[in-house]
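Just the one chain here, laid out as structure tokens, in the form predicted alone.
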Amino acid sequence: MTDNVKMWTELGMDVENHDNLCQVLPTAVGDVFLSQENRPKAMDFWDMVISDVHGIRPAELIEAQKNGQKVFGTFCVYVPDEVIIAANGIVTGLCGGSQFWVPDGEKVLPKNTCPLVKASVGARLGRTCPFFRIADIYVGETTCDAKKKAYEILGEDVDMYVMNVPQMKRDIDIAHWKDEIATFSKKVEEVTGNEITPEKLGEAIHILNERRKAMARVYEARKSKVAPISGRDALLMTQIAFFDDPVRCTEMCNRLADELEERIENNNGVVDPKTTKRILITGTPMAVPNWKLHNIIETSGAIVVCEEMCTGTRYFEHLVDESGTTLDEQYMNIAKRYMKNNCACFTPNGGRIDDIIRLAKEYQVDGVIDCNLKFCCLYDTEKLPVKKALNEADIPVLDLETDYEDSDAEQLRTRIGAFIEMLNA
């Protein structure tokens, strides 16, 4: 802890205010994760990481910077990590999942802005997140109007690069996205001082494909009726993947998947499959440490077996074609893979509805919970067509809206409890 305080101080953080966050986090981790029974032993890695989330990985990033590497802070799954890794850069997600950061964000953003955006800005301006202090450059994207304006604020004192994500998925849009990735690569080369070659980009593509495969193995295990892992633990794994070294992440995910497959074979689940309803969650992504919805669901008689969101299946589904031998071919292959993600920013976005129904069947769910953060108009607007499609597919659905406050926890618990009772009936 002493070393962490020294590190935080040297980063220019508000250590006194940050202490208030540090005092709350251990209790939350204990209540949400450590209180569970019969957890996979392999979760010890993620327990270690989250128990010192502002210490272990930040220290690694700082050491890498001393060795000449550059750190790129990102906000979205559309930023192509392959390009950054190919230039020997490091990718880290940026914090934005706690009410703790929202008040500082509201000093410069309207209150009726998505809490994810307010928290991200507040984490930087309040100087209480080491990842925002460490990153040499932030990389944003045009998937949300609120984020686009927030990037202007963040760019006032930090190098801020924004990628222009197409809003449609025609061939012309995919070609545009390929050009955008190629342009971004020039910026990455400028920041890192390293040239991106087809060989290096090919290696980076392979590294991230291996991570996707490893995470997919864990999710594949969640399809089993045995339910070898809770939704809370799977969510934590996915959230930490945004911050962790990708090679280590692959190793740890494969280690976890090995154990889950063994638990399935031995019929060793974390819940009673005969009495526990299986839930798929879709909607706004859940950044660390946003565990509220999963925790309520899984302490109300159900288990979350899949997340159709950016902190879920969108992060690892679909591999980049590794056959490209030129940068132009590789950029196109990367573009095609990322354009398969069905974010609510696209129009039309029927692919997301198709994904929800497909995943609901693959994961053998009893019901779907569609939840958006307050003031996220994209996912809020899509609730109606999602609900209509699920009703037509005879899949029960509950739509919710929440934020990072705990004030609505009991209301959510009542509605979720009633939904689970309905599924039982």
The other form holds:
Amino acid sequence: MTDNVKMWTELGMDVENHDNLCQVLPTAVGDVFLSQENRPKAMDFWDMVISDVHGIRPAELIEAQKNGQKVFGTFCVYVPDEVIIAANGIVTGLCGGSQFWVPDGEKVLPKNTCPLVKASVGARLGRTCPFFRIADIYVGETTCDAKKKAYEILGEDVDMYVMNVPQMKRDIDIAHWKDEIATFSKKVEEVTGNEITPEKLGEAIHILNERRKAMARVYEARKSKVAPISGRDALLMTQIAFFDDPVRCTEMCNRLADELEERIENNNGVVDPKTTKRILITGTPMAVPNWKLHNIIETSGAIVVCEEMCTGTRYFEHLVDESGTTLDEQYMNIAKRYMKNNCACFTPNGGRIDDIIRLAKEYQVDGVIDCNLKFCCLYDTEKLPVKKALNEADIPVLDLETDYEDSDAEQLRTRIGAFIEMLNA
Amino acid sequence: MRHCVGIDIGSTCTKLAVLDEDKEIKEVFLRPTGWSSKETAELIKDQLKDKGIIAENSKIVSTGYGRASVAYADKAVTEITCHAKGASYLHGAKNLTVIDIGGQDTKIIQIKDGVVQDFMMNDKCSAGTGRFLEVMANSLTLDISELCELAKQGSNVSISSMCTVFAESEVISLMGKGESKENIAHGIIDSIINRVAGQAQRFNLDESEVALTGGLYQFDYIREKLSSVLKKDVSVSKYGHYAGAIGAALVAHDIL
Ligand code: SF4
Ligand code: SF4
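Can I get the form predicted together with the partner chain as well, since the one above is the form predicted alone?
Next comes the full complex, and the chain you just saw is listed first.
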């Protein structure tokens, strides 16, 4: 702990204020995670990481920087990690998932900005998150308006590069995205001082495909009615994947998947499948330490078996074709894979609805909860078509909206409780 | 005699219903919830004991926002499920849309073939809830029934603020301008009815009866207004205020 304080001070953090966060986090981790029964043993890795989330990984990153590596902070699953890894760079997620950072964000952003953006800006400007201090450069993207404007504000305080993500998915858009990735790779070469070669890029593509496959194995196990892992634990695994070294992440996810597969064989689940309803969550992403919804659902007689969101299936579904041998081919293959991601920033976005229906079936769910963060008008607006499609498919759905505050927890509990009672009726 | 007891602890008012084994309503009563729903729950327990209702083999189910405070309940069930059950029982309809205007929230529940199909709740803001009417009536120094009486004779004023706090100052400034109480009252009722009806219209009401429950069921003017905006005959029951408690008692009956 004393080492951490030294590190945080050297990073120029507001250690005093950061202490407030350090005080509540262990209780939250205890309440949400450690209180669960019969958890997979392999979760010990993520328990360790989350218990010292501002200590272990930041220290590794600083060590890597001392050895000349550069750290790229990202906010969206559209930013292609492959390019950064190929230049021996390191990627770290930077999304803020706690109310703790919101007030600092509100100092410079309108109140009616989504809490994810407010928390991300607040974590930087309030100097209360080591990852936001460590990153050598932030990579933003032109997805939603709130983020675009927030990057302009962040850009005054930190080196900021913004990728131009298309808003449609026609062939010309995919071609544009390929060019954008190629342009980004020049920037990455400049920041890292390392050249990106087809060999290096091929290796990076492979590393990240392996991570996707390992995560997919864990999710595959969640499809089983045995329910070998809680939604909370799976969400934590996914959230930490954004911060971790991809090779270690792959190893840990595979280790977890091994255990889950064994559990399925032994019929060793974390809940009673006969009395517990299976829920798919869709909507806005859940950045660490946002476990609010999962926690309420899983203490109300249901289990979350899948997340159709960027902290969920969108992070690992679809592989990059590994057959490219020239940079040109490889960038195109990367572009194609990323453009399969169905984010509400795109129009039209019917693919997301198809995904939700498909996942609801694959994961054998009893109901869907569609939840957006307050002031995210993109996902809020998509609720209606999502609801329509689910109604047509005869899959019950509950719409919710929330933010990072705890004040609506009881109201959410009533709605979710009523939804589960409805599924049981 | 085995009893089925339903206790609905709402934000302002606690409702209680006792059914017998044949699902006949034996008794209903209400009391203010007060500051502490735990205390209210204890007071009710004493009351039930005095009346000889709590017996070994009776079942008690709690609901409402204070449902977790009833330590002696056999089960806690959300108000959505209980309102749906209670209203179906009271109105005897298989397909029913329940509009419950409560003290601090408004619920719309769609019931199909006797089970909850969909629901929505407004509990984030007091607009469109009983609280809105109460505050508005207070600012005119009226109670809600007087407000309804006056509203019948008024016309032509609309309250544009959704937010209770802003609406209150709007009312005060209308009074300052010399607008008649009748017209202001008319505008106030229109405002809440439009708000609630707007929420209800998100559901398909074509093949369903519509019922109004909660404390406002007793004001005929509100029922009429709601019927005319929804273009649907809205029905009420004399036990409308107790729909949640009766529903909880019915759940108690299920677990007898
Ligand atoms: S929801 Fe859209 S903008 Fe947000 S991380 Fe996902 S792809 Fe990016
Ligand atoms: S949740 Fe919505 S508003 Fe917030 S960053 Fe994501 S897309 Fe933008």
